[in-house]
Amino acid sequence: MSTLATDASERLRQIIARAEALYDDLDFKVVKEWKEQGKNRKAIGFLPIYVPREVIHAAGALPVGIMGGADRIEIVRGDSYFQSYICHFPRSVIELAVSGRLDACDGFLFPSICDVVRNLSGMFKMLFEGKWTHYLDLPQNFDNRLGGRFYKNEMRTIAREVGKLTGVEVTDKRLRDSITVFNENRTALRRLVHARRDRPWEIPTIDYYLLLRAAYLLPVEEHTAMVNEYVELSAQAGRPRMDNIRVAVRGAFCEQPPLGLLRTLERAGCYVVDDDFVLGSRFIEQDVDHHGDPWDALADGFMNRSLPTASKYDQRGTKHADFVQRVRDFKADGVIFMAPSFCDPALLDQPMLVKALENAGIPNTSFKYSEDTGQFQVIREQAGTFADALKLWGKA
């Protein structure tokens, strides 16, 4: 290995070590440190999948993604707040809350994902009586005169309430500036996504995932620099190419898979070239217009240029055809559906996506997981069999 490749590999290791430390920061120490660096700094925690982080940023606060405790936290009191037949994610979020780990957040946003998250917002209002808690009801009608107007009112409410906490008024100029900063982040993430699509052996799934997760804790400017440096160095590290198939993954948009599961997929012979992991960090893929009315631009970004997901209404009726086209565009050999157990949006959406893939002749397989899944042998055997079938016969 050349000196250049060795140096690049070492620096990549440092970047991912930093990203993994953020992933393991269940006490949100990095948020506390950020708040200590400036007067009247505030942090607003939000639940996946999507909130308008630009508005929070323009109000002078740090948007902080709350992703649950995964397999790194024991659920002691969280189970007492919910029935047993729901996903694991909300119970671990409650555990983070009642154990004091979310005390660094000065307010909370709960976007409309499902009934469980809607109820979770009510519980937070009781658990944090002195903190601002808001249920963000995203539009289901995408007509600018109806859904657009509704969503702009929601964003202005967030701007006003967060501004009360920070003492910063969200002017149009401040919001345009924030959009510009997040557009730079979108550009960096597109570079990462396209580099992994074209050369997946250079960007392991674990690295890619940890970089996405870092967006939920770091200031956006710092995260953009981290991603850009990683993409530049990944092409220099000389990582070997394996005889893996290319797969797209769907269903993991809210409750996130444990790191061990992602490692299992690659060890089973699968390069993940497309996914819906940590969707809130890149929900609007293309740049948002920062020249005209910023509220209109953000509303248009959500309604007309955001990624499809099971929790967003498919008003145009093209989601399934678009998914087939995306699988082809990313040159995936097949699709793996991996939804969290009891995730109603993902599991209700899956049969229709499967039908669209089968009609298009695209192989697929499926399994379920929980964020605290600890045994992966069965998943490895299933994913490995899927990979071997595609390599040998071109179909599963």
Contents of the next structure:
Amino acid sequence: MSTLATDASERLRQIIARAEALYDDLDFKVVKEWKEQGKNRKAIGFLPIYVPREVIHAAGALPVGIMGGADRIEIVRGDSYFQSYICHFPRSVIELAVSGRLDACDGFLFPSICDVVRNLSGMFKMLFEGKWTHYLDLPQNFDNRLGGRFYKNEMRTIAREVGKLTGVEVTDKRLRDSITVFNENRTALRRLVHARRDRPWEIPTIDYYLLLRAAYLLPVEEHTAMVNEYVELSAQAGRPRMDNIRVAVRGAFCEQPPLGLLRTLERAGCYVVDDDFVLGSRFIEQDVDHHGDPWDALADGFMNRSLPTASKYDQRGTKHADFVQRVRDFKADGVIFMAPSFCDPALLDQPMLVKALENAGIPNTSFKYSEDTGQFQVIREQAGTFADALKLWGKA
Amino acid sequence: MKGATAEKDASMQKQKEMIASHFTELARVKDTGKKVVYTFVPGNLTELINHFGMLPVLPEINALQSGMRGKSAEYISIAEKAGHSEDVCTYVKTDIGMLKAGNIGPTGEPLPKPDLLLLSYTGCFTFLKWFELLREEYDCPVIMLHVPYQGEGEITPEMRSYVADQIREVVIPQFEKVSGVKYNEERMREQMRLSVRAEDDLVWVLNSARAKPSPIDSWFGGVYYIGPMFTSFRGTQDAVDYYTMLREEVQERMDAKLGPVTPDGQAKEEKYRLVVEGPPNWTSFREFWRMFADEGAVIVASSYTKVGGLYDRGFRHNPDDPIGSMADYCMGCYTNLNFPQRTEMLERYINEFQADGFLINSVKSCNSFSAGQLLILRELEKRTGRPGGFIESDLVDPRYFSAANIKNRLESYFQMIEAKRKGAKS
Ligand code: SF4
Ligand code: SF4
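Form predicted on its own done; form predicted in complex with its partner chain now:
Starting with the chain above, the whole complex follows.
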């Protein structure tokens, strides 16, 4: 290995060590530190999938993604709030909350994703009466005059309420500036996603994933720098190319898979070249206009240009075609559906997507997981068999 | 008593005839040319559908009836074999399975295909997926009516205008296009006047359970009473007549100090007055009801009978503002309330109906109802000091109805109430 490659590998290791430390930071220390560095700094926790972080940023607060505790916290009290047939995610969010780990957050935003998160918003209202808690109803009507107007009003409510906490008024100028810094972040994430699409052996799934997760804890500017540096150096590290198949993953947009599961996929011979992990970090892939009316621009981003996902109504009726096109654009050989157990949106969406793939002759397989799954043997065998079959019998 | 039973038969008979004639109409659409709209119960736009001379089909009701007719296990299995997860709502799977098995309705005849899918998206995310799935089977337009959730515990003017504008600018024009009929506000006012009359009587019936003994069972019996109101008949003379009859019959029972009629006839002594949260189970409906009736337990109020509107908390359709009140109606259904509102409503029921305790029937299918119910349980116990019970079942999947288990739980629950009574006396 050349010195350049060694230096690059070492620096990449450091970046990922930092990202992993953030991932492990279940006490949200990094958020507390950020708050201590300035006067009247506030943090707003938000749940999957998507909230307009630009608005929170423009109000001078830190948007903090709350993604559950994966396999790293013991659920002591969370289970007493949910029946066995509810997914794992809300119990670990409740566990984080009742154990005081979310105290760094001064408010919470619950976007409309499913009935579980919806109900959780009201549970937070009852359990944490003093905290600002808001349910963000994202529009399912994608007409600018109807859903668009409603959504802009929702965003303005958030701006006003968060602004009350921070003492900052969200002016159009501030919001445009926030859009600009998030556009820089979007550019960095596009580079990361494309680098993985083109050279997946240079960016292990786990690194990619940890970089996405860092987006939910770091100030956006810092995260952009982190991703840019990683992508640049990844091309120099000289990582070996394996004979893996290329897969797209769907279903993991809310409750997140444990890291062990992501490692297992790669070890089983699958490069994940497209996915819906931490989807809110890149829900609007292309830049948002930062010249005109910023509220219109953000509404347009969500309404007309955000990625398709199970909790969003497919108004145009193009979900089959769009999905197949995406799989082809990312040159995936096959698709792995991996959804959290009991996740209604993901599991109800799946048969439609499977049908689209079958009509297009694209191989696929599916399994369920829970964020605290600890045994991966079965999944390893299934993914391994899928990879072997594709290698043997040809790819899509 | 005889008179009361005869009256009961009359209202039951009336309801049966209404349903039968609805299904006859559905079976005859090829001849009559009437258009068919599939839509959901919560926040439904029945007056509007009738206004355009169209016929509603409610897939949830099909699923419920399939459950009662012992068909749902087979339908669920068909859907699961076709790739639907065992984890998801069984109403959807029952409907999909029924469709794959020929879409045979409760009368034994195939249901007509929809000319329109009205996705009135109130109080449940699964609806969205359900109609995306149905859309794949039918070649017809879909209207998405996005009904915002009362996340902050209120209906804001912005929410109201969002829904009203969608009704005005999307729903009505699409209905006009499919039906060929023009919207006529005056005629709609007339329909709404009829809605209000029936709504007043339904509320009277539900409130009759404040009496001791309660002349009605507000959950098992309640599901029959809400039938015409929550489905295809609101805003019709038939519905007005049905509720008049029902009211008279309940009045008679009240005058005679009679309890409700149960699957085994006249209820025994009223021993426990309960408030119930959650839907019932349909696959073992009568067996389930008996478990209560045998113990002298009467449900005096329930949240399930509010999934199609909170009439008892004051809502009425408003003939002076038809579209605005449709919007309010859509947003006001029980499952569109936030958690603090739901808890508060149950608390009021417990107090106002002088219940001995409350029970949660947590159904596996329904995240909308079930997610977080354990918090409601603890909160209500704390606020009211009355014992809370918790049982688990499903709507239409018989695999999740364990009679022995539920019976045990109920027995311990009734013992808890007894212990509390003794404690209070000593
Ligand atoms: S994992 Fe699925 S069901 Fe659970 S909260 Fe997330 S979206 Fe809802
Ligand atoms: S989740 Fe609940 S409200 Fe939604 S369709 Fe299923 S049973 Fe009905």
